[in-house]
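Next up is one chain by itself, shown in structure tokens, the form predicted on its own.
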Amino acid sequence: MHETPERLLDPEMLARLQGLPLRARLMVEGYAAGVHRSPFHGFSVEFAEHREYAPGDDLRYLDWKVLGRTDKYYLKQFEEETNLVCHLLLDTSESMRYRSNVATESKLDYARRAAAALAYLVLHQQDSVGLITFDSEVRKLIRAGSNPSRLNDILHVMADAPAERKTALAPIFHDVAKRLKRRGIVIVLSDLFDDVDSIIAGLKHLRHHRHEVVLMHVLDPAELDFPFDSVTLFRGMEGMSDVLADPPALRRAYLAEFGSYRHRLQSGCRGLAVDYVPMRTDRSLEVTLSSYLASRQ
């Protein structure tokens, strides 16, 4: 079942955020931290898209067709101008679907109440953000930008998307590292089920563009868990089969198993100093997301 756009936003939630914004760690295109403009200027520079007049903007570009026109003040922006570029990559696979019965949403669903909150928190503080949603292959790339109604666009294509394929990451993060032109923060929502040394390869060329690389690890609690204490038939995803099991018999392996698979992954974001963050869905994606930006600042 399909998301509605407006369920993915939460104004409480996006109220008590937004003393928290989204900064660059690392340089982004000449400047630092999100806080500075672009040195470059004008003329130089590819135009982008408008934004409305705020007071303070230079008025050097106020573009004057506009005003002839709609009688409204509009500023031309260029694709120098943002301060920070957000890429937004959501994991629509479909494992992705999963909710125990502890959860009280999907992996997907909590996924793009995240996006969504950053996606916001980052045009509110006039930078650019766009969104890639992929499985095994890139399915919709919305190119970043800082106009208001890029929102509404990142919201419909999240409410819509479907979770149905088999995932590959490795692959789409070459492929997104050869797309991105414009160095940014890369947020990546998933819940990483792949191979971890494809993984961190993937990564590694994301950090060899010099991309600032989050990776927020998206995990229904029953898999950190695995509180099945009965016979169970656990349903095959992306193409497995299903398997009956006794869990008791099952569960020391399986944890160890787990445990090892996180520790290889978040011990190969530390060495290309990618963030690695931890989501579980039954823990509050406000704390979660506070936790995260805090930290930033």
Second form
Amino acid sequence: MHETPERLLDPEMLARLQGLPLRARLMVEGYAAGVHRSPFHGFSVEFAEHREYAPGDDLRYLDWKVLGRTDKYYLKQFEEETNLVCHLLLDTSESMRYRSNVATESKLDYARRAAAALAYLVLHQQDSVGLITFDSEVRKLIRAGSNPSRLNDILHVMADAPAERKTALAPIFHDVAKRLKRRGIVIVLSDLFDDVDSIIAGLKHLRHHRHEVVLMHVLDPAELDFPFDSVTLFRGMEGMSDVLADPPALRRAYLAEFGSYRHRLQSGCRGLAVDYVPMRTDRSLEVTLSSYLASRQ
Amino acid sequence: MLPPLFAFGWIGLPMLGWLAAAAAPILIHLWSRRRYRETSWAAMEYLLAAMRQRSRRIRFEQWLLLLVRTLLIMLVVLGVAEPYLESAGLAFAPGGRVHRVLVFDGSYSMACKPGDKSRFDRAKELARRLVDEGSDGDAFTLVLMSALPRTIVGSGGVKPATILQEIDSMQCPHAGGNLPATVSAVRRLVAEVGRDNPRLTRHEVYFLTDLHRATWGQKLLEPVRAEFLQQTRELAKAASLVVVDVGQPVTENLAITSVEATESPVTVGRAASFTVRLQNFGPRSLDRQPVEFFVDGRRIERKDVQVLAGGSASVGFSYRFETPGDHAVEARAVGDVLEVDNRRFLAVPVRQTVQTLCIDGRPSGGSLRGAADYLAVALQAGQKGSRAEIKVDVAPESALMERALASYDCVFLCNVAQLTASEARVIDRYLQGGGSVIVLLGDRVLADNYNRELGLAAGQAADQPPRDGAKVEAEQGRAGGLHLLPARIGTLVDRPQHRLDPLGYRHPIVQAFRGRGQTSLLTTPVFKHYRLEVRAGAAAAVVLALADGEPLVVEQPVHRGRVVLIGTSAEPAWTALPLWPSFVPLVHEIVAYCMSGELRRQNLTVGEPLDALPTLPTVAGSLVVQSPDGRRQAAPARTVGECPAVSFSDTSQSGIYVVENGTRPERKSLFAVNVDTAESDLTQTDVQELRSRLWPGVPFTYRTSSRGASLDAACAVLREDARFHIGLLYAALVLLLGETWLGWKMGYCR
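For comparison with the form predicted on its own, provide the form predicted in complex with its partner chain.
After this comes the whole thing, all chains and molecules, with the earlier chain placed first.
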């Protein structure tokens, strides 16, 4: 189902989220001066600290004034500030199309709205944002940019994204890690139904390139609670076979399996300093995003 | 033969059709597999993993749940169908109604009252509950197992309210229990009720008993035992037998086993001695057991006596009666759990004097010339306080027809030559009235005449077996033989013998001579005597024999009286006995023995009917009998010979029964009815003994909650038996809870 781009942005929600900018926790590389920390010392006018001279230091950064006053050798250090580059990775595989009876929208719609809101926030704070849609491979790529018209491009791409194919997260992460030249924030919006170890390996690759990675795990409440109470024929998505099962008898085992999967995922993210953000599609997106953004302040 | 393990009958047989509903859970399970909802599912990998992990366990749990649900329905259906244990191989009874025979053990050990209720009360309470909890259409009959089993309610159509009234009014008799007769009576009752009420297709017999050993452990002779066993097996085929033990483990009991007058007869103005015997059936000695002595309801004396554990003791009392007539003597031992045998009664006929008549067959006209003279002197000897006063009338043969013999206690025939048929009938009637006749032979006696008129029927040999009483009665006056003599009078033996044989002093008449050599009884010379031919198997007893073994004194009970035949005369020419010191005590012992019959007739055991009324004149119309519990019942009067008699057999309670003439209430006749102390030993038999010895191979259910349990527990035990289905419903309830728990455990309940 194709969404209209306008419906992906809720003005009321955006208004409430504006007070919560998306700041980079790690140092990012940008083209222009901004509010985010840069790894490049000396380019910025922002003084960082003094450091005692050590043999081999570049004498260009020697603070002569201090030397004149105190006759001691100190180096001036500066912290670069730059604009943030945010890469939104949206999973458009078939499994993202799932919506249970207890949810008001599919995981894909929820993820689209989340991505739209984040793109708006990033652009609104004069930073750059880009979008990659993927399933088993990268489908669409909008390079990061800070032009306000970029939001419109992103919304249109997301609205037109079909959800018909299988997921393969790990290759996507490796591919993206190679494609992104500048360090920035990579926000993944996906149900992450793939092998955990391969996902972790992909994330590791991203982190290896010093990207700050945020994993937004979008799940339907039915996938979390398994609320079925009668015999059900579960029709598999993404090419999986159909299964006839008695959910009450399976509930406990399913929840254990699913809980174990999520636990392994969370542990892997923690080990890689990746933010793991669970998202239930029956919960307000505004609450979920504002909670997360507030936690980053 | 063991009873079948799973022999069930069903009250609500049609309900068993609902067992088909037990298939419902399986069908629902299969049906639910065919009806399912569909949904897309993204997290299929985890669902498949869960299924791989749990598939075997899920299959097991589902089968378990199916089993529980199926069993649950089956138990509910079985419970509603009300099964019962058909251990007797009972006929299958679709929708049948139950006939319950409630057999109360009426032995007096059931009166044992260790707590606030006696065993009999507990049995009644259980019976009431059984009746209360019976279904509509059930029938109840009541039987009292006593010495003679009594059917209190024998019809199956009596309303429960009436049954309850009958149960309430039941009293524990003071007799023993006759189990063989009761089983036989119940078997007949079951057959009759089943025949009269075809809708009653199931019979249950409840023996509400304390399993007292005297009743349930009695040793039966082989033919009787085989018959009893056969009867029980037939009953068990027709009905389910349930033995309900309502007894308690009590073994301590003291009983008064006898109260006896030391001397007989008892006369006015002379101290009479009584001996009270006690038996301690318990394991604990009683050091100071008080015993009270009552005469006519007034306490006379109290004495303490030591009774060792398992032993007996005696205590004596004496009392001087001032008025003639019947007097009630009672001994009472105070306090234990069984009151019935703590009291014992004695009806004592007290006489002004003892009246005797001596028919002199050869009046001498002078003193000490004939046998009657010696006899009269002996009868009247030593009457200054040591013996009862005996009045003697000496009369010729004609007095037999002229005088009212009934006014005499004993009649002596002394050397009477012969008796006419009329005189023989007079003697016969006199014996029917309870009198006693002592026959002394002599030279005038015509033995053939005696044998014909008083002895055997003409042509009957002495060694032929005796005829039964009814035939004798029927032939009276026709064949000429009245069977009054205890022996046939044979030939005259004119050969002196100088020693007598007391035959080990076994007979009561000579027991007083044991160890008293100075009386010289054994050295009495007998010069002439008639040979006395005692019939084999007759009731006659030889009192005294000659040295060569021939009987000299023979006696037998005849009607209510007694006949003593002395084979010699009381004349010195025949024997030196009249001159010997032993003559006086021998004559007095014979009189006392003859009169003891009167005491025996008035002192009975529970269940024996009241018979003669010696202290009442001949009466016509009805008499009133007052029972120990105060009930007054009319009883028809009749005359047996010259003695009035009463027909009264309801002597189920121990105590004094008073018989009054309605027209002359001041004239009373007393009867003492006592318990048979065989029941006083409270030892019980156990169910193993019941199964192995009394009822081997007989299927029956044993229920006990008695040994230390409350009455409610006893009722619960009965309900358990009668309401088997309650257990099934409880099991269904447990399964229901189990199904809920399983469902929760398996995730079907959230």
